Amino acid sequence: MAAPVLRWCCPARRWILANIDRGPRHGRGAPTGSRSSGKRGQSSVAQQPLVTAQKPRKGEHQWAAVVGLEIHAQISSNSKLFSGSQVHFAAPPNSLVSFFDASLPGTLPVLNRRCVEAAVMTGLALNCHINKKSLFDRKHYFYADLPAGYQITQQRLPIAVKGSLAYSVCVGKKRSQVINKTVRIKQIQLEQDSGKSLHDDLRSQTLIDLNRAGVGLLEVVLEPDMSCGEEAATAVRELQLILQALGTSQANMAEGQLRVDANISVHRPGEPLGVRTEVKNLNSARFLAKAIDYEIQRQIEELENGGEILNETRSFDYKLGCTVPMRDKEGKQDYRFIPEPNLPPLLLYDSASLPAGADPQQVINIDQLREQLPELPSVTREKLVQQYGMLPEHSLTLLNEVGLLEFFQNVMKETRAEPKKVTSWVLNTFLGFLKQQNLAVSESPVTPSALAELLNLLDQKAISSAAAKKVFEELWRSGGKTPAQIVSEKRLELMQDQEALEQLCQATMEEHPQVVMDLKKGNPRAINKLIGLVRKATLSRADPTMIKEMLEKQLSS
């Protein structure tokens, strides 16, 4: 049976039951790389035409762009902010929904205290202040998905204020320079998250699941520190990464548990700040770096060509690569923000200020938390630099991909190879193979077993660099096979007859006079062309190392 869901019908402006089997199902406003009509998002500007990408114009190094970021993340919690509904992604639609959360007159918001945990965790491993006295506000506006009218936040008080994000961003041809970079935090607040308002163009209608409504949402706002998207997707990638370490939000963007707003605007040096545009609902790092990058070009052109910015909301169109308008600002919105009247002051201690005799399941101690704090990304690249010589770019990619640090540390648990050799491998081969797939590192066919077991045959000289390498491809394509195995089958093992690989470097001499001829009259390079044939002469078998020792030692008696 379908799952019942409410359908806003805008123009009588009231809610009707109705069932759906299927649907398009896109977040709240208009659907991201789409234009709506008729819905809330649609442009109240002029539409204006969709520009392209380009490529940086001559000029652009007189501008300055300014870049700020709205971040909220879904806290891990089995239930709710304020009511006891459960949380879980994609249940039917408004399976999960309490009295409180569809707004029914009568109900009380009760605060939970695992929200709030999350929110003081998270801003002690910001380098935030946590205020002991904060408070709860209701901002009004009128949508389908907000049952009540408005939304419980903390606009005049939040949990946490004026902290710091440090993030590395690496720079140069290789991307080898890895530079330290901070951005300010403002604050860090508890509120509710909307509903989800799901568009059906087909039958041009809009549907409302209320399963979100009410989620525990952490916004983290940044201050206006960065100068580009790559800045921005770094620091957002670095918040995730510290979220998911603290167990206080899993922060799956692909699953809207991290969204964000960038704010951006261009201005020339040493003059006032420009007109901001806010581009909303960006839920991937790539494509954050994309709308940014394009919207500080957009506004570049726009500005030289003598026309101006508007304070407009605007998406980013990932088909065409681009931002579209949603609607102007130029009438500020009044939200009427008022003190929540049903919810009194949100009072934390720390050890100094805990009442005597106090109930522990009664008060959230700071102090407490803080010694809770599990090891934050930054330090864990630190170990890593230290433990395995490893270079910090190196440490920045394993924590980056998602699994990529557990699957090296396997590997690193059953290999003898040195670390340097481990690293290579993963990172270069493993990596490489991953993204030319398009796979994750929870889907590879090569468990961190098979490659150590490989690690270690090429650490034991029992095969070379080249054939290790056909091996991991074989292992790749075939899975369930083990590099012993392979190695058998395909004869590739490095060959241990000394003589016989003596014979053949000889033979090898003796078919080309002219190389050794090269060779002797001070051409280094032509032992390499001499290594490369006896190698192909043994189909790759036999040691380069071990067949330079022996044609230079032919070469000079």
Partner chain sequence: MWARAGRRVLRAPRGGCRGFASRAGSPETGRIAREVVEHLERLALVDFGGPEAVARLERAVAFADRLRAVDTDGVQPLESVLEDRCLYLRSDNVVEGNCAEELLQNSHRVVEEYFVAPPGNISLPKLDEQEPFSQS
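Switch from the form predicted alone to the form predicted in complex with its partner chain and give that structure.
Shown next is a single chain and nothing more.
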């Protein structure tokens, strides 16, 4: 039960929902159900692929999935949320721990201003309403990496509520159609991170490192407006880009700076929402969509087999590619929320309500932060489309690949070539080579200057585009040489000598009178044959369009 079944994802899903509330927006007819039903034939119910338009069973045959997300982003700050110990990824165990972090008696929380600003900026970027008064609470549970026995969070009144996150999914055969979607943001709250547990099953013990305990987190709660793994993954990616643009979090999933929990349920359209499960431990961008789709599929199959879904917490097992229940049969957790007695309410101000003569270090002005917000990814993409006339999906790709936008802009700086040409070369040729060898932009053997020079040669018509591709390949293979060097080494320059070319055209026509006769008779393909012959004679060093012009001129004279 693995990959083939998972691939149904969104296109099929959209078909399902198209009949309910979306209308014929995508103009899709009934799917052929070609995915795997043909091969699987009349196998058991569990094997049946999701989209089964041909064989309605028990009346309705459609399922709708509902996905909500809880995203924890580590705040990018020097010190922790309530203490002055350092925030750093790799450090000797327990070296970045203060007395408060270790929960020694007599210590008190002291709120970090930078974390509050990060929360407000994130809330503003996500169109949230910022609560001028927010409160801190304690969430109690026992675990060895939570020394205090409780986590300070904001359960009753978080710092920001009711926002929205806009993202775009690419659909269609070539993923060229861009559909804009929105997911509502329920709230954003400040909370503490816990320490790290290293499980040593061999010796039946757990090793605890509290370096991470007390680091500031932003919990962003997304309403269940998403319906499949791809939408969820795209929304998370967009949130990542926003957080990185704001500088509030580095949002690097590999380093644990961004963690996602998904709440997933399925139901028949028109019926109430189903029982949901929570899937934790989705810490890889690559597996996020897979895990969610797997869980959706699992729930559908379970229900179609007459089983029921338990309201439980599951974990995604990367090796097996499936979700497994997390034990803990102690029943539903009771977190016994109480107000945090050591912290007064957090008050924020705007320009209108700012108290006169207040210490600027002690007050936070929402309006001031709003003015200082850096450019958001959606604005950057819009600018690219306006400035360079590129398609929206191109701007999406440029921002999605780490470092690609910078690469593109550096090439643009040094080249006279048209933006459309540069875009095409960067997104198709350059990115294609990177993907083939699984390299990041930073690992590219071709520098922006090299590509810029190559495009200049192409623009000046010093080389043909076929030759340019060859030069690029050579640039990729041998890092050191410049495009000009490669062109002269491999003798790829276009013939600049008009007279010599004319003579060649003449000579070729004399050598192949048959083709010339065909041409005069009106055979359209003859001209291409002639062009081909001339090109061969020039050792591919002539531009086909120029050859064509020349031949036509000579033929008509």
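This one's a predicted model, so the numbers in the text were calculated from it and none came from an experiment. We call the rigid core whatever largest set of C-alpha positions still superposes within 1.5 Å between the two forms. Residue numbers count along the first chain shown, from 1.
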Does the C-alpha of residue 202 move 2 Å or more between these two forms once the rigid core is lined up? yes
Taking the rigid core as the reference frame, tell me whether residue 69 has a CA displacement of 2 angstroms or more between these two forms. no
